[in-house]
Structures are given as C-alpha cells and as structure tokens.
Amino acid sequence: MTSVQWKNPVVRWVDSRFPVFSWLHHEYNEYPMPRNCNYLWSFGAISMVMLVTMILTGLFLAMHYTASTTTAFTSVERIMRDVNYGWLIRYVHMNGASFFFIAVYIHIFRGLYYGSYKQPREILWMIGVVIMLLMMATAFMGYVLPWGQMSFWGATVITNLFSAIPLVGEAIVTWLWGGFSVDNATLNRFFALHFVTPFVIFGVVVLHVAALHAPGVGSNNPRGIDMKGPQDAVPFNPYMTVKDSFAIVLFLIVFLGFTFYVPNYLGHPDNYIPANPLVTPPHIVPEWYFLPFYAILRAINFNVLFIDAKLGGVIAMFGAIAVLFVLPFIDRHPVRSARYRPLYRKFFWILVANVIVLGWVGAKPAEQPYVAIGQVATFWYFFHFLVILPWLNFVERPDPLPTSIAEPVLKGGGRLAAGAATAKPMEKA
C-alpha cells in the first residue's frame, strides 16, 4: 500500500499513527478495476446500500415494537398510525427486504453467468452463499414479528420442519419455540435474533469485501479473463463510484416507487389479520423470495428408501443452497464467462426459467398439476448442477478468448506483446 501525503494536518497526523485514510484511499480510490465491468457489477454496492437501509429502519422500528403475543400486532398498527412517519419507516423496511433479495439474487445470477465463483474466487463465492443464508434466516424471523396470521402459521410450519431431523429434531424444535408451541417465548427469541443477525451479516460482508480485495483475487469481468496490465484496468474512483452511484439512484427510484405507491404489493393480505392459533389459513405461503425453496421442499412428497417424505423435503431444500456452496468444485471448466461457453449459456437461461417456475409453483396450492410441475423443476435444478455442469467440463469447446480485456474495448489497441498474444486461450482463462 503506497503512502499518501495528506494536505490536512489532522488527517496527516492520524494517518501517520493509524493509516486508515491511506487504506481507504487504496481500497476505494486507486484500487484497480477491470475497465469493462458493466452495471451488473453495481448490484454488490446496491446490496450494501439496502443492508444499511434495513439496519437503520430496523433500529427505529425496534424503539416502538413490543415483542409480546398480546401486543405485537397492535404495536405494529400503532407504528403505522401514531408514530411520526412510522408508516414510512415500516414500509421502507418491509419493501426493503424484498428489494434487498432482488439485488442479491441478481448479484448471484451475474456470478453464475460470468463464472465469478471460479479460481481464485472460491472463498469469495462461499462467503457470499453464507451471507444469503443469514439473510434468509433474518428475513424469516422478521416476517414472524408482525404476528399476523401468515406470521404465526409460517413460523409454525417452517420450525416444524426441523422435527424431521433424526434423534435431535424434536429437541431443536422445542429450543426454537422456547416451549411446546409457537408462543410468546418464540416471538421474543425471534425478535432478539432478528435484531442481532443484520450486524452479523454486516460483519460477514466485510469479510466478503476483504476476500474480494485480497491480493491475486479482485473483481471478475464480463470477459472472464484476468487483467494483464494497466491497459486493462481503471481506478475504482471515479469510474466505478460514478457508475455505482447512477445504478443505486435508479434502483432506489424503483424501490421508493413500490414503497409509496404499492407498498403491500409484495406482501400477503392475511398478515393484516391478527394471529389466531385456532384458525388455519387456507393456503400458507412464505414471502416471494422463499418461494423457489418452498417449492423444492413440497416437491418431495414420497419416501426414498429409509428417508421419509418430510425429511427428504428438508434435505432437498437445504441441498438447493448447499449445491451453490460447493459449485466452485463442481464446475471445473477452465473458461469462466458464459460469453465464450455457448452450451453453458443455453443451460444457464434454462436454469433461470426453471427457478422462475419454482417460484410460481411455490405460490400455488399443494395440488395437481402444481405438485408434478414442482417435482420436474426440482429434478432439473439438481440435474443442472450435479449432472449438466460436470458433463460440460469434458465436452464443451469454448469460443476463442480475447488476448486481453482491452482488446475488445479498444478494438485491438490493448493487445499484449506478441509472445503473450500467442498463448492458448484455454491457458488464459
């Protein structure tokens, strides 16, 4: 890290003893970025903005929320009606969860398309999957807090799934509930955990960024090839800061449009009915961002050898996330970007369509033909990762790669020296 001569005497004094300003200058000013990164690379920054938004609005909501089964629902109504701008804080927090997942899902699928999970970014990718798991846990516990019908029954159904785990399942469920049913102890536990986990997510995000900025790692790019020299790179500031800022503004415009004009569009009307343990909703569904995994859970409605249907569904649901975690060790093809992998590109878009179908099925009742469609879509999800990708490792012949990032950008102006330009494309991926 190069030393910076700061003009401000206070900054210079602090930096000479604790070089935080030099570190920030290196990491977020002169840090080299591939010159061809497009706006899909801005969704990491967008996700960070949404995380901070969720933490801040959550802090204000926690000041007025009461974690009690007798007053939780009314305390949320009081926030909406009596607290100054409480309706705005709650709607920003409620819709912020959905848009946080939108940003993260786009971020993940961008990584899948451009091979951002491949060497040397395996640890970076796996930390990202951990962040997604923590987000899911946080969102699930937050959905319980309003204590509406869907909150109560969603908590009952999802926590009951752990009872399928052999030997320790019942003990886990009792611990989660704090008793023998979803009740006041459950709500208090979920509120405490929901308050703490965003800060845990923030800490893991710091690790995610540290893994990205580790020597020899750095950002991937649409070409999927490493930076070969200064002609391939631009400093993070102002190039990426301006691009990220523009993308963040556009994203916030859409987000605030939902917040102000259709704040309940992504929610469920049953959650505006107080929780009633004696009345089961006709159709229990989670929030939309859980629907593909919920469809995978419901798809396993048959016993497999000594594994009953309930345990099989739980294994499949968590397996859908676990397969993402080990993806860097499944897809070993030397070319990263789907731009140069014609077969992989086709299967990628089939996977995207398949996940959309799973989300659609997850929102439907557990009846035919939705069950059969969900089973086919679940089969294809695992078939893609466990069969298609290993098969492509051996059979796919990629298109020729450019000699450098700058070559396609500058129409040949960034070519490397003749010796480097004659290397085989497969060796450069």
Second form
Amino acid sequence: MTSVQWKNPVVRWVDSRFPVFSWLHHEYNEYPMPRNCNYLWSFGAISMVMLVTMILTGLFLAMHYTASTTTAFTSVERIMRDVNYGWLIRYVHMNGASFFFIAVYIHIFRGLYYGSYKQPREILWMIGVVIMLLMMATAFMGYVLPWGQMSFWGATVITNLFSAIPLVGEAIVTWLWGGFSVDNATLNRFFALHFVTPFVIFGVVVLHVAALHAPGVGSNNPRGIDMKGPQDAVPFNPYMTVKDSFAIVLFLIVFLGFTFYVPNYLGHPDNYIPANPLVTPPHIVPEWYFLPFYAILRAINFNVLFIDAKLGGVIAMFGAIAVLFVLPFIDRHPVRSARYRPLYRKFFWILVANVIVLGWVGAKPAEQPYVAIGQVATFWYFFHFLVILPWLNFVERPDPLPTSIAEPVLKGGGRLAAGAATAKPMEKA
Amino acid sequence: MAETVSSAPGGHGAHAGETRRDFLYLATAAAGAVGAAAVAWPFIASMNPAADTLALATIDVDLAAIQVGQSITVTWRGKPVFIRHRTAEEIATARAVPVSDLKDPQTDEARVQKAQWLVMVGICTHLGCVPGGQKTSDVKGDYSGWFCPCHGSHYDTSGRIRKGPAPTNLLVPDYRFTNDTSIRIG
Ligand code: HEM
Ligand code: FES
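I've shown you the form predicted alone. Could you give me the structure of the form predicted in complex with the partner chain?
Zooming out: every chain and molecule, the one shown earlier first.
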C-alpha cells in the first residue's frame, strides 16, 4: 500500500491512527482495473446498489409492517394505500428483489463466460455462491411476509422439502414452522430472519470484495489473461467510478421503468388474495428467479435406487447450486476466457438456453410435455457441469492467446495511452 | 517473561508437562463444546412449538349434521381435516382394492373406525398442498377420491395414494368417538 500524504490535517491525524482514508484510496481510487473490461464488469457495482436499495426500502417498510397472520396482509395494503409514499417504497422493494436477481445472475454468467472462477479466484467465486444462497433464502422469506395465497403456499411447499430428509425430516419441519403448519410462529420468525439476513449478506459481500482485492488476485477481464504491468491497467477512479455510475443509471432506468409502469408484471396476482390455509390455489408458482431450480426439483418424479422421488428432487435442486460451488475444481482447463475456447463457448450458450428452458418449464403445470422437457433440461444441466467440462479439460485446444491485454486493445486504436504502453510493452509491475 | 516461560522449548519438565497439558487442552475444549451446546440449546428449542400451540392440539367435532355423501373440512392444528360421510358404494370400492396394488399398502378397515366415517388430514403427503375433492364440484382425480393439483397426486375413496409423486396415504389423525355422532381429534 503506497502511503498517501494527506493535506488536510484532520484527515492526516485520523489516518495515521486508523488508516481508513489510505485504505479507501487504495481500494477505490488507485485499485488497478484491466483496461479492457466491458460493461459486464459493472454488474458487481449494480448489485451493490441493489443491496443498499433493498436494505433502505426494507427498513422503512418494517416501520409499518406487522408480522401477524391476522394483520400482515392488511398492513401491507395499508402501506400501499395510506402510508405516505408507502406504495413507492413497497414497489421499489418488490421489484428491487427481481432486479437484484437480474443483476446477480448476469454477474454470475459473466463469470462463467470469462472463467472468472478459475485460479486464483476460486475462493472469490465460492463466496459469491454463498451470497447467492443467502439471497435466495432472504427473498423466499420476504415473499412470505405479505401473507397472500402465494406467500402461504410457497412457504408450505418449500418448507415441506425438508420433510424429505430421512428420519428427522418431520421434526425439522415442525421446528422450522414452530407449530404443525405454516402459521403465526412461522411468519414471525421469517420476518426476524428476513430483517437480519441482508446484513449478513452485506458482511459476506465485504469478504467477496476483500477476496477480489487480495494481493495477487484482482479483477479478471474479457481476455482472461493476467495484467502484466501498468500499461494493462487503468486506476479505478475515475475510469471505473464513472463507467459504473453510467451503467448504474441505465440499469436504474429499466428497474424504475418497471416499478412505475408495470409494478406487478413480475409478480403473481394470487398474492393479492389473503392467505387461506384451507384452499390451495390451482397452480402454485414461485417467483421467476426460482423457476429454473423449481423445474429441477419437479423433474425428479421417479425413485433412484433407495432414494424416493421426493428426496431425489430436493437433492437435485440443492445439487444444482452445489455444482456451481465446486465449479473451480471441475473446470481445470488452463485458459479462462471463452473467447479463446471455441468448444466451451458453444457449450456455454447451450447452457444459457438450457437454463431459460428450465425457467420456462418451472412456470408450467406438472403435465406432459413439460415434465419430459424439464427432465431433459435437468439432465443437460448436470451433464454440462459433470461430464462436458471435465471432458473439455482434456480435449479442448484453445485459440492462441494474445501476449498482453494492452496489445489487442491498442491495435484497435487505443490512442490515448498508446505512448506509455508502447514505450515499455512487457514491463512487469 | 510469561510468554517465554510457557513456550520455552525443552524447558523444565517439558516431557511430563506435554501429556498433562494435552489432557488439559482436550478437557478445556470438551468443556467449551458442551458449554456452547448448552447455550445453543435454548435458542434452538425456542423455535419448536410453544406450550399454547401444543395446548390447542385437540378439537371436538359434531358429525350429526353431515349427510351421506357430504364432506366437511375442519381446522386442527392449523391444518385442514377432511371428514367424509361415505356412501356405501365408496366403501365398497375402497374395500375391493387388493392391498398389493397400493403404493403405500393399507386396508380401508385400518384407516377408519366406523366404515361410513373417513377422517384424515387434508394435506397432500408430497409437499403439503390441500387436495381438492371436498366439494361436489371439485376435480376428484382418477380414483374418485381427492386430487392434488400442485404436482398431480390422485387419492382414492379411502384417501390412499394411487398415482402421482406423493409417497404415502393421507394421514389419519388420532381421534376417538366421544359418542355416536361426535369425535375428538388429537
Ligand atoms: C437482500 C435483500 C432483500 C431481498 C432480496 C428482499 C426481498 C423481499 C421480497 C421478495 C419481499 C416480498 C415483496 C412483496 O411481494 O410484497 C419482501 C418483503 C418485505 N421485506 Fe424485504 N428483501 C430484502 C431486504 C430487506 C430488509 C433489509 C428489510 C428490513 C430491514 C426488509 C423488510 C421487508 C418487509 C417489512 C417486507 C414486507 C412488506 C412487503 O411485502 O412489501 N427486506 N422482501
Ligand atoms: S403437494 Fe400434492 S402433489 Fe405435490
């Protein structure tokens, strides 16, 4: 860390005792970013903005919301109708959850395409998967709070997944519920947990960024090759601060467009019917961001050896996330970026299409032909990670890699810093 | 200085001290683990059903008003309980099925106390939806009993699983007849 001579005496006094200014300067001012990163690298910053948005709107919702089966639904309606700007705060929170997932899913697929999970970023990636799991738990519990029909039945179906665990399953479900069905005790604990998990996520995000900024790690880039010196990098500020701000504004335009013009487009109308424990809606669907996983859960409708269909579905669903967790140890091909991996590139796009198919099937009723399509797509999902990727480790011959980041960038007319770069093309930092 | 004394290599009584110290380490760690578990337990247990929740666990139902071929749904422990006054025909079909045809083998006799009264928890044993079939207008599935729309489980006139992903028959709760036309569930 280069020590900075701060001009302001107060800053200098504080910094020499608690170097927070030096630290901020190091991490968000001079942090070297590869100069060739594209806008897909802005989705980390966008996700951070969404997390803060969720915490802020959630905090103000919690000032009016009451977690009780008799009043939860009406308190949310009161937020919508009577509380000043309550409609705005709630719609931002509701659509914010969706757009948070959009940002994070793009962020994840960016990592898959450019091999950002590979050495030396394995731990960074695994922390990311943990964040995704925590987000899923948070969003699931948040969706229960308005206590509509989808809230109640979604909570019932998902908590019942744990009953598939042999021997202790039923006891675990009763413990999760705090009773014999999803009820007041369940709603209360979900509210408490929904309030706290975002702050846990915040803490894990700090670890995620620490793992990124760790010495010798740093940001990946579209070429997937390491930075070889200052000619390959630009300082975070102003280059990334400005670029990320622009991306954030574009993203917010789309997000707020939904929030103001079609606030219920991504939701399900049944959630505006108060929860009724005696009547299941004919067609239960989770929120869109869970659909691919829901499709995998339902695809296993047959017994595998001694594992019955119910447990099998649960294992497959959690397995779909577990393979992401261990991905750095499955894909051991030395080349990171799909740009130089012609085979992997094709399979990547097939995987993207496959996940979209899974999402589409997840929204359909459990009937043919959807069940069969879901089974094929589930098979392919695991086949991609467990067979194709290990196979590519052996057979894929990558295209020639550029010798440095600066080289291909400058060939394409990088006039600005060209002097500096050509002067010492391969110098080590 | 204290630090150098405890870490001095080959210091006084190093050999004898090591085993004794190992034992003390282990004992401390074990006591710490037991202590941590003891602290965690009240928190974990507090999430289990509370005394008032358990106290609400029985209800009395008067069956006198239920006509043959009619069903009612009552709430017990927050769950729907289906009570059906079965027709002679329904009883006969339920009893005619060979037990070996069943996914979760159970005779109809084992599922009822009086043949005409079928009492069971109206929760699909798959993932907990409420099957249809209580109202005459409901879809009753391929076996004219109950049908769960969530993932397509079919139950027969004895509430036994016949087709679909549910692993077991609809649960028969503990209940007893308090007189000819009343039952107490729970
Ligand atoms: C990771 C961040 C978060 C996510 C993904 C998230 C997600 C959700 C979702 C999907 C809903 C249901 C919206 C609806 O259909 O009405 C919800 C509701 C709610 N959330 Fe959050 N939330 C987050 C953070 C927070 C925080 C930090 C708080 C409190 C400090 C909070 C408080 C609430 C409250 C009170 C409701 C119920 C009101 C309502 O339904 O609009 N949330 N949340
Ligand atoms: S919950 Fe009834 S079939 Fe799945």
